[in-house]
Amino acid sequence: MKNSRLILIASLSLAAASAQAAKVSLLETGSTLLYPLFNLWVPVYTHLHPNVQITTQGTGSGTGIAEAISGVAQIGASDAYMSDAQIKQNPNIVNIPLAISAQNINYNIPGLNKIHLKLNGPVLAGIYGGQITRWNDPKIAKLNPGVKLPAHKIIPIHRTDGSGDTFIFSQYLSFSTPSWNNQVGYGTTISWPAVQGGLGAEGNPGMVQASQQNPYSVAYIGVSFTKQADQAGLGTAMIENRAGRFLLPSATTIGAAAAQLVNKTPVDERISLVFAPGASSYPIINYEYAIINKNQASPAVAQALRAFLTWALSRQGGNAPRFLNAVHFIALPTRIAQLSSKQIAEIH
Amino acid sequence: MSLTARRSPTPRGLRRRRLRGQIGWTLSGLSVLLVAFPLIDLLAVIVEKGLRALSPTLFTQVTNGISGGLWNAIQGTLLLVVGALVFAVPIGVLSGIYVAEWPRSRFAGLVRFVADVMTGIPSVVLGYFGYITMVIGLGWQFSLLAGAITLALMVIPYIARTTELAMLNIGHDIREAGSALGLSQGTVIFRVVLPGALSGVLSGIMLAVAISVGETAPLIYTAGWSNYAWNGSLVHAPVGYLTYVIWTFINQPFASAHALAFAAALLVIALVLLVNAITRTLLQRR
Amino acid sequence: MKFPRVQTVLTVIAAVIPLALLAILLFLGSYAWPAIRFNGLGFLFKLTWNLGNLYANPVTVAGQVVPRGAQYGILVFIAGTLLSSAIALLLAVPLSIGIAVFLTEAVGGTLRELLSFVVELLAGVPSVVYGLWGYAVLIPLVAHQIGPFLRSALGFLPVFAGSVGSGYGLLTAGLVLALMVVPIIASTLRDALLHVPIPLKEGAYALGATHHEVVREVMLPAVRSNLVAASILGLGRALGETMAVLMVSGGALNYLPHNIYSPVTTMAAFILSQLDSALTDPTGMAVRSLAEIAVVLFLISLLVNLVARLLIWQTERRSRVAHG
């Protein structure tokens, strides 16, 4: 009985396999920030192009880059661009921006979650570095005149898994606060200074849950989780940009920041968008990258990759508002989309 | 003996001793409740949330982004279990027979000891080993074979040890009777003793199935994950499995993903329960 | 051609088991070797796990190419592993004794069967499902009920004082681990209690002992070494548990827990959750250092299981000598 069932399963699978012989299978793995977007893209795209199969995995940006290099995955998704040392070791790997993401700084202060508290890099670095411990600290009060700040201890919450969110948050702190840059620096996992009462959380859902359950906490949360953070009743901070203005993340402010760096983006598109110049630039945004090996195993795979990535970039395809709005991402500026197209054309 | 020294003949002493006994029984009853309650709550939560997400399409469709069905994961879990058994059953059962039939050999002692110790190796360590050696080292990439062999490494010791115990349960007289009939040693072992020990051996294999169905950590970096049904290849193609859905989809910002995570949890629990039930029937028949 | 002897064939196949153990040790060890040399003994005693500046050009330290500022210390994870396992055992051992006594002495027949089934089921629930339940049910419970209750009841002890935190942490990890360890200890103990020689019990009854006194002063002392061995086996399980702990422990980097509600990281959970970040290190030293954690964890669980197995063997031999 059991045997016959196994044989049935095996023969069914074999039948399916032979029917799919002409299909191309792509594996996308990496960034958990991009994962929701890929999950929205893939069903629509594979419906339009039934000869392509795309598997999506949320394993983290580091894995995305590593598996793209090793050939395990055809598309490595990453919130961070590859370092010079990595590029030197792997000259065939290209970094192709697909969309622009941003980050909210959320807090949970009973009574103040409806207003948008103002925070800046040095203050956040002070909180996460353990020098600023209470919400009524003069440095916070100075940014928020007229707001009655509680004398409660601040609970800074950080990600404990490796994450692109940690990468861009620590970049914001590093670029805005020299002492943070010297002592801690930036990365997907950083050596967080020990802060009494500070908390770690796993993944963005963990960040939302931890800040909801801990009044007087502060957390950095990817924009894809804006809805969850709002439902949890968290406050969203206005963040000081390079020009000294306090802004909330929005399509306008994220777009403005990207526009500022369009001309500075090199042809290999490896650049940080964090702490961009410009009066209306939101300071914590980044390109979401597809990490691709230019030399693919077969022409069919390369062709399928080019077609999918081209669709992903197009305003009628993957960069259409119906996809990006669901995860609060922003479409690439035209010039950047062109640079990405050029890099896509190099895939063979 | 200390009992006599403390024995007090007065009724008051006896009452106190009875009271102590009653407190003791209450506490041990309480421990049962303390452990049973979380289990019941766990089952209730998973069944309640899982049932709400359950639908026939779950068994027919593959995962489509963060919605769709779980057919790829169900099929992948079954394939990984079967794949693990393909390696683990012959090695585990034959090793168990060896240890049971040559109990006095020093090598059998070593095998038995190592098998015991291996059941204690954290599964994530085995997963890491599989990643370094098979996924990267042999270039198999995320694949059915890498996942299945890693699982096999996990369950071989269990199968070996249960097989050994089942074989030892068959009395020496039966073996001697076989030899007296002029049967060769191999015939005695495989035609006489093993059939008698079969239900025990099978229960060990079922234990291996239950473990394989529920594992996550050793598979994440060996089997990977796939949104699609198996394409028939053993290497170079990742496979899906139910526990991945539980672990990853609960971290997604969409309600449909959470529903799938609970549905997968329900299926995993149901599979484990089913395997448990089969094992019990097997053992009772003995 | 002569057919090979059954014994030869079986010996060769059985050799797979020790060879597999050897292979795991060799491959993990040689992969981790550069990290073992780079990290030295400080690996075990340093608090800071710092991948270094991955975007600057790597530097050469002591003959090894590593990211600038990289240093790898795992004391925090060792502490998290040992403390969460200790809490699990502190809860699980008395609970298991209670359960085993209840199952063998207080109930019989169908109820015993049913409750034994519940205990076995507990062992069958997969780790990731415990994690899911911990995430959905236990974490809010610890944050809002258990934690505040413990603080108000036992707050005079520093371990229970201070912030109750988010529910993610040492206490929740310990609770989940306790649930996972109980069936291991309870079922071993139940079997041992069922095998306590009847004359031993009858002797105590003859002296006028109550039922519970027989349990407490005759039966439990008789199975003490089984209890120790089973507890060590449970410890081995708790030390290596990954998914459930990963989903409820909060994850601590670079600081030791200051109370029972603090977030912690265990070695097993860290290996799984940090492989991704480690892969961003172009020099590969981070991944090799993770492999070194795997080696350390492997050796610890090897040691724990070795001790447990030796104890069990000794007990078995002693009882064979006594009865056989």
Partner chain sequence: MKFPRVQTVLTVIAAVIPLALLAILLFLGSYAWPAIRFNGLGFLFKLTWNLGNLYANPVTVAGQVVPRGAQYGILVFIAGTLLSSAIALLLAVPLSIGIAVFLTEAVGGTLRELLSFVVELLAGVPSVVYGLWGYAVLIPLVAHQIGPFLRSALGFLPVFAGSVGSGYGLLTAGLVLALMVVPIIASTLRDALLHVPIPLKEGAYALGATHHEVVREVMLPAVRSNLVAASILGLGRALGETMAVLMVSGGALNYLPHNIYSPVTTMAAFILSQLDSALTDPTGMAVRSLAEIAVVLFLISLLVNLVARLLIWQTERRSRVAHG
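Numbering follows the first chain given and starts at 1. If you superpose the two forms and keep the largest set of C-alpha atoms that fall within 1.5 Å, you have the rigid core. Please read these numbers as outputs of a predicted model, since none were measured by experiment. What changes on going to the form predicted on its own:
Comparing the forms between the two forms on their rigid core, the Cα displacement of residue 73 reaches 2 Å or more. A movement of the C-alpha atom of residue 286 falling short of 2 angstroms is seen between the two forms when the two forms are aligned on their rigid core. In a rigid-core overlay of the protein, residue 320 has its C-alpha displaced by under 2 Å between the two forms.
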Second form
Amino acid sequence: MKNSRLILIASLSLAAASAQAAKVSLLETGSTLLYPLFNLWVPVYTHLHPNVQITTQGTGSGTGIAEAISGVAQIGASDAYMSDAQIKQNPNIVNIPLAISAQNINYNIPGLNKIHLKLNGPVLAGIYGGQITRWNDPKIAKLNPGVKLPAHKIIPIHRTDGSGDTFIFSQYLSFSTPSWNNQVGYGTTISWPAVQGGLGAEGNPGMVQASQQNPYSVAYIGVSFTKQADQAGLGTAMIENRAGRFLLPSATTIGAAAAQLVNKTPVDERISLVFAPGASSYPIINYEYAIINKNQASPAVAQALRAFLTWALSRQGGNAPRFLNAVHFIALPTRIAQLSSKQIAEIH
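Having seen the form predicted in complex with the partner chain, could you give me the form predicted on its own?
Keep in mind that what follows is only the chain, not its partners or any molecules around it.
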């Protein structure tokens, strides 16, 4: 009997040790636009899978890409896809869309924050380039007939960290305004023109705070921070699309833009969705990427990654409306989800 007890105790100890060893820790870091969605996903997923621990960090897309490449993070969250040069240097890294998001252009103009001013690429390029310096500039007034615009100086706010929001905003400026493309271009970090009174801020939370604290400012802020921007009393602009229509981001206008480029999305899924054709297309949208090294440290980590990302793509899991609606994202179209699933299957 004594031996039986000893065997039972030993078996239970081995089982406990095995269960402890089976626990897997994953680090997600990067995009502050994706950060609110991961913070909705992770508690639900880890409750269903208690052997998996997922830590989330909002550090900016540039950091997300860098730390996925270095191996510090298992999931690099990014609003930007990696460049051809980055992929050539890091052929084991894949860019996996998880959802579709968009960007607001917000402003803080006393007395005008409750209306939707109309802005376009050339005007925003002029503001961020230093050629348009006051809110009553004729180029802004022409887009907003009947609106009494103040003569106050404009305070343009940009991101100081490596940012996917900067990537898609500067793409919109580049694709809509040839002079911006020729002189500045786009990227997660760019050399911003020196503008008197312009400000820098870190992350989407920093952009909201800087906008709130600086009347007459303008900023680009990810749609997952719409609630915070509204609570800060900021205005939201209607943005001109390629067809010449001024639109706000919504499930309809984001979906219309994405639909234009679904069939043009390559198998590695690195493509810009900015300034898509179509009368109903909101012009600043993007795939939200998980940047992943296909070669993980262990089979257990690889399996945990595949399982979590597969759940994230599922309409019954992370792409369910209860998650995406909360951050103003939309689900991936079927073809894109299938492409993402194929890339997930390559993780080992």
